[in-house]
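Heads up, the chain below is alone and in the form predicted alone; it's given as structure tokens.
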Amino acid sequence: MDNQRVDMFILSNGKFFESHQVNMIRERLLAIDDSKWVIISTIQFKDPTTSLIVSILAGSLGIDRFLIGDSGLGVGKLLTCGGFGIWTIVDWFQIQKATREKNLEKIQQFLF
């Protein structure tokens, strides 16, 4: 894989990832032949300041999980007003990690 390709998406995509990840994403990358690049060019990444936004306007309704794609964990916040209020403050915080795993799953479905 070309050097410079990989760089670039490191530098437009490397806000969706933990920055301990991006180091093994980039190994991975460097390793994978171009034609699984055109598929990992195309995927869709969730933000996670958008999923923190949304966590905080409407995170007892279960909104942010649905979003990032933990549809259990969106109905159970769903049905239980965000834990009481207890549930939804806590995703305040732990929120964006969440999304940024979410994100390493979705990309490493293609990088193995």
Given for the second form:
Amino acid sequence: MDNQRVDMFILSNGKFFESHQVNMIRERLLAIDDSKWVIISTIQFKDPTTSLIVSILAGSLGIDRFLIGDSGLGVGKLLTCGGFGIWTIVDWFQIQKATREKNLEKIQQFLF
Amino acid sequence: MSISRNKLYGIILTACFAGAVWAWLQSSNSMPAYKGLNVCLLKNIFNIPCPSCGSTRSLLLLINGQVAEALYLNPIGFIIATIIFIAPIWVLYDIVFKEKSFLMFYIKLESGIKKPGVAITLIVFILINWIWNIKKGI
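I would like to compare: after the form predicted alone, may I see the structure of the form predicted in complex with its partner chain?
The complete assembly is shown below, putting the previous chain first.
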């Protein structure tokens, strides 16, 4: 893919990934075929800020985990009062990273 | 792949161990400071019970054989009892024999509860249980 497209993608979607992953994504995007641009430019990513807000407001019901697609862990959190309240607090700090990892998983299936 | 085998097994074993220790602390008389201790954020902040408040007491009643009382207190206790007794054994079996049958089951279960019909049924069940919890004033 050409440089301009890749830079445009990184500019608008960089916040959805961990900073140390952005460079790898950039290099993969430069290497792959132009025909994948339509798919890659239309992928919807989960916003880490949204999941942080949901985690603070409804974390003890596990809604944040359901939101990013970890339904199994969400059920676990729901059934245990948010993991005795401890998991809820841990997730206030972990959920943004978890969301970014989910986003990476999502884009990875088109990168390789 | 949504979650790695070792991460899932670590979470399950830690959670079941913590749950067992918690239930023991709540039931034994040797440490009275922990008896009746309430860690639920929702209940402590807003004074409203969450859908799973009372499940520890329900689990303890179930262990004592008082099935009807356990069901009245919180039906979620039954789900937790099933998980806390079966999951560690299954996970340890997998670790010893280097298999991943529990991971496969977890992934199947996860995609199962994402289906709209199943999800709506479970949400309705949780909401009804929540309203019941608030009415009972657990």
